[in-house]
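The chain below stands alone and is given as structure tokens, in the form predicted alone.
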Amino acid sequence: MYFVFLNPQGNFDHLDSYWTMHPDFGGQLVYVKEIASALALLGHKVDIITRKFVDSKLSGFEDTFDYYDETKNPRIVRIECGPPSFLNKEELWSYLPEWVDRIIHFFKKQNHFPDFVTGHYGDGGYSAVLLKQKTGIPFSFTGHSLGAQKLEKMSVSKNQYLDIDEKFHFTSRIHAERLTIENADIIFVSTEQERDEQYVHPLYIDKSSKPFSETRFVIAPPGANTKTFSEIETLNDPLFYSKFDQILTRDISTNRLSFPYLVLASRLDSKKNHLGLLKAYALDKSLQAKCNIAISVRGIDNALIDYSSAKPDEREILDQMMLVIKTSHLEGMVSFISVNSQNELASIYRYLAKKKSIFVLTSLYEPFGLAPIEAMSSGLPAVVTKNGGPKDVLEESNIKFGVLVDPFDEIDMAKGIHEMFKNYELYKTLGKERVNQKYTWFATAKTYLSAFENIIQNNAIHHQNQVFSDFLGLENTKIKILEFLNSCEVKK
């Protein structure tokens, strides 16, 4: 069969340039390449349609077909809209309805339809509605994250949404989840959480919407490419090892060096609690006197002498934390270690859990959290945040995975990086065994699979130019905003 994922912000390119460095270029990513590589191993035809850009600040972007191997399956298909330089994601909402129909131009052009469409985040599903409502042909939604979840994280109130959203376009990216969320033929979720808690918020769910179904989700949880996060070392393997090596020596104390480390390896986003960690770490003595920490950055060659270059929101995480490191004392405690690809990422896993490393994820809350799951693929037991999707993964029928914390809690935090160290052994053979049981790209593509076959099989095709309820409309979709932010002041 033929299956299509569409990403009109994914910029997906054979190298995974520029991953991690902003965030349209994130985990949304590394979740589709692998699905989409691992269908394609399945024997399917598969094609990932993205937006072609020309931008000399990221190259790469140019050509409309680009391949990961010499399979060339899957395929990177690369249609254009709007301006041609690269777009912010909160950009493209307008371009969308030209974007698709360039891509059914395409499909036309080539004489092939896809059997099914998988949209992801709100752009790709709203996408997808769109396509489906020209051609009848059936699709998925995978959100990653909604709108409404940030909204509400971000404490707006309703005098300052408007300003907001002139930022973030959260009408048109909830007006987008909604249409999608009513029109998919089926919604993949990671977890029941995430079915249960994101999906059945008031912004998605109310008289005018279809009621909610559990039989309409699948779990399907993204995994871990065994291949390359494995504690199996490669043939590159020395010479990153020889530059970590020197990067820890530039950064550690001499007689430091041999400690194990904290092993933080997300972007730098407020919401992904870096600094919660080093307070936690400041704070602690006994956990100064047992490990380092290593904090991996992207483009930045020494962030404890200059990291001028990185984004105004990084250096203000930066900032605050220089001045944690420097107030506690803790200089020749902390590296930041330049990272630039997943290959040298589980490099540098393998390389620590050598050391008897922790990888360590205290994110405000996290959606599911693959990094851990990659990391304790290559030898790194994890702790991470209690707050979200990790739950499921780290925890089932009473038995413990890792350790679970609160990222709010800087004493919760350290108590549950000690109580790792103390089972070690146990919990980094329990968090491999996990990801193997229960986590891996081929289960996640399989499950995938099903689902697709049996909407086609049980001839879940809606007609061709069907007419779909815009069931608010996107002026509409702001008044009912704004009445929940209002809902929220009061209950203040």
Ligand code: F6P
Given for the second form:
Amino acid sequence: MYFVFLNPQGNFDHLDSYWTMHPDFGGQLVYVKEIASALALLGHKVDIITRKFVDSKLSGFEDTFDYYDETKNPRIVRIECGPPSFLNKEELWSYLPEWVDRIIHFFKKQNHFPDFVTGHYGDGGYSAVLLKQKTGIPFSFTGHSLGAQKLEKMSVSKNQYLDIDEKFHFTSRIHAERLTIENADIIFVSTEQERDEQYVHPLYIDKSSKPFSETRFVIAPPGANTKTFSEIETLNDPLFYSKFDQILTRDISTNRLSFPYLVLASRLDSKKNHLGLLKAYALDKSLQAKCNIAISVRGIDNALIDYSSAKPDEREILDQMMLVIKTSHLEGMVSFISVNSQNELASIYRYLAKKKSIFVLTSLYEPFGLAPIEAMSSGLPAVVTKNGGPKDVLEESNIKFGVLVDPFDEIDMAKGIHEMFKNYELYKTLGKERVNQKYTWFATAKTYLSAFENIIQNNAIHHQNQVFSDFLGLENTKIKILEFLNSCEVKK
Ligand code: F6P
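Right, the form predicted alone is done; let's see the coordinates for the form predicted in complex with the named molecule.
The complete assembly is shown below, putting the previous chain first.
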């Protein structure tokens, strides 16, 4: 069969050149690439359709076609969408109808239309709705992150909304998400929690929408690339290891070099809560006596000395972290390691696993949490936020595969780390087994495939059920959002 992934903000290139360097180059790229590649290996033709652009700071997105390997499957197809330069995902909404028309033209030209389309994030979902409206091709939606939750987390008041909307375009996003949820043939979520907490939000379910029904959802947890994220060393490891040796010798006091590390590998983003973990460490002397901290940063050679090249938001977080390091006298206990690719990340996991280190992710909320799975697959047991998806990954039927902690509670974070040190080998073994049994990309791709096949078999029924309502209802969506924000304020 022929499957198409729609990712207008996708920014896919065969070298994965800019992963994690910008919020629009995050986990969605890994997710789509891995499922597309696994579907291709299962014998299907797969295209990832994304945006073509020319930008002097972000090269590699100029050609129409790009391929990850010589099989040329999956194929990356880039199609113009709006102005020729790079645009943040928030700026894409108004260009999506013309993007979809160009995609239809592309299908016509190659004389091959897909059997099924899968739309990612609100922008890919909305594009899939438009495509279905014009061609009848059924589609699935994978939200990755939904606007209503982001809006709530930002604690926006009704009065601030219009200004915030100028920058984040929540009205367009939530409107697109509503249309997508309404029209999708199936919705993929990573966890039950994502389905039950996010999709029942009053901005998605109201009198004018389809009632919430579990049967419209399929739970497809993401997987780790167990080839890259493995304990088995690669030919590149010795080179990477000597770089890590040098960096740790530079940052860590000599008498502490053999200590285990708490490994923080997420993007420098306030919601990832690097600061909370650092404060927990600063408050607990017995933790300091046991371990150091290793923080991965992208593209910054020696953050302890100079991080002027970081983006303003990142600089702010680094400023706060440096202040904690200074005031709590943590010099010689914290290292900042520049890690520039997925292979290097897997290598540092292996390197630090030999020192009996722990992967720590204390995000305030984590929709799914692929990073702990990758770390566990590479031999690092994980201490992870209890808020969001990681709960499903690390606990099932009263068995714990890692330790969950409260990211708002410094004492609880430290307690969780102590518990991990006490049961290190057990959690390491359980964590690895968990990944191999449940979290591989092949398992995810097979779940996608059987959902696609189901819908394709019942296609006639779905054609009759087409909805496509409310295309012009942007203003209505804005009113709903303002009413919702108002009701939140009244409750307070
Ligand atoms: O990469 C993961 C991802 O969820 C993307 O889908 C999206 O670009 C970003 O992170 C989150 O976006 P937002 O903060 O706008 O919800």
